[in-house]
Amino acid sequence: MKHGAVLLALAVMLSAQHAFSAENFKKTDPAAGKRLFDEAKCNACHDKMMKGDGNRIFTRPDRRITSAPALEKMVRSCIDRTGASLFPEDAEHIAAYLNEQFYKFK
């Protein structure tokens, strides 16, 4: 019985992780995402991490984000870590902006 519960939990977790895809960018507003990104001063943190060029975090050859779900997950993680007062849907708009500007996931 425990094995079945573990498999069910894993299935739910994986489906939730892949719930956001590049297809979801069609339901978002990248312009609102840019405004939210700027208002939350996201690049101030990135500037510190990347020694003055915050956008380099998105364009470096060894970047960790390789899919739309990973991008959305990272945006949510950044919001949580920084305590930015943003709504859950704001993360989707920010992810759409970053995708349009840097990542280009289909």
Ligand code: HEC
The other form holds:
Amino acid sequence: MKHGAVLLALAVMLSAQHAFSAENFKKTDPAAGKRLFDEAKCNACHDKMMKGDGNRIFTRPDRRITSAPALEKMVRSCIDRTGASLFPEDAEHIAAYLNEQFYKFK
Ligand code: HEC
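Next up, the form predicted in complex with heme C in place of the form predicted alone?
Complete assembly follows, chain above in first position.
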């Protein structure tokens, strides 16, 4: 309960300070993002959803994410799903990795 409140406060703070664009990816470290992505087992769910190859969720024709800010937001909400305790900047590294590898937003 207490933990949830802290996370909520953090989320509110972050969304207030955040005007995210693909520009932000230039300040990030996609290689670190890849490592975090693997460590947090991001594809555990996606693998099941995509029948084995979780990465296909990022390239499927009807993928949900169509902009850099949406990608960054989705990464944050998926981090919440994993229960992994990552730093706010980790989300940006992961988003940068996904952008470099799959989405390629400018
Ligand atoms: C508990 C299950 C679960 C875990 C763990 C998970 N995800 Fe997801 N992910 C989902 C679901 C559900 C969707 C939405 C799929 C849909 O709506 O079609 C999704 C979709 C996404 C998308 C959007 C794909 C698109 O359509 O463009 C991204 C990006 C993403 N996840 C990133 C991550 C990252 C990064 C992590 C690790 C921090 C992660 N996910 C961990 C369940 C999960």
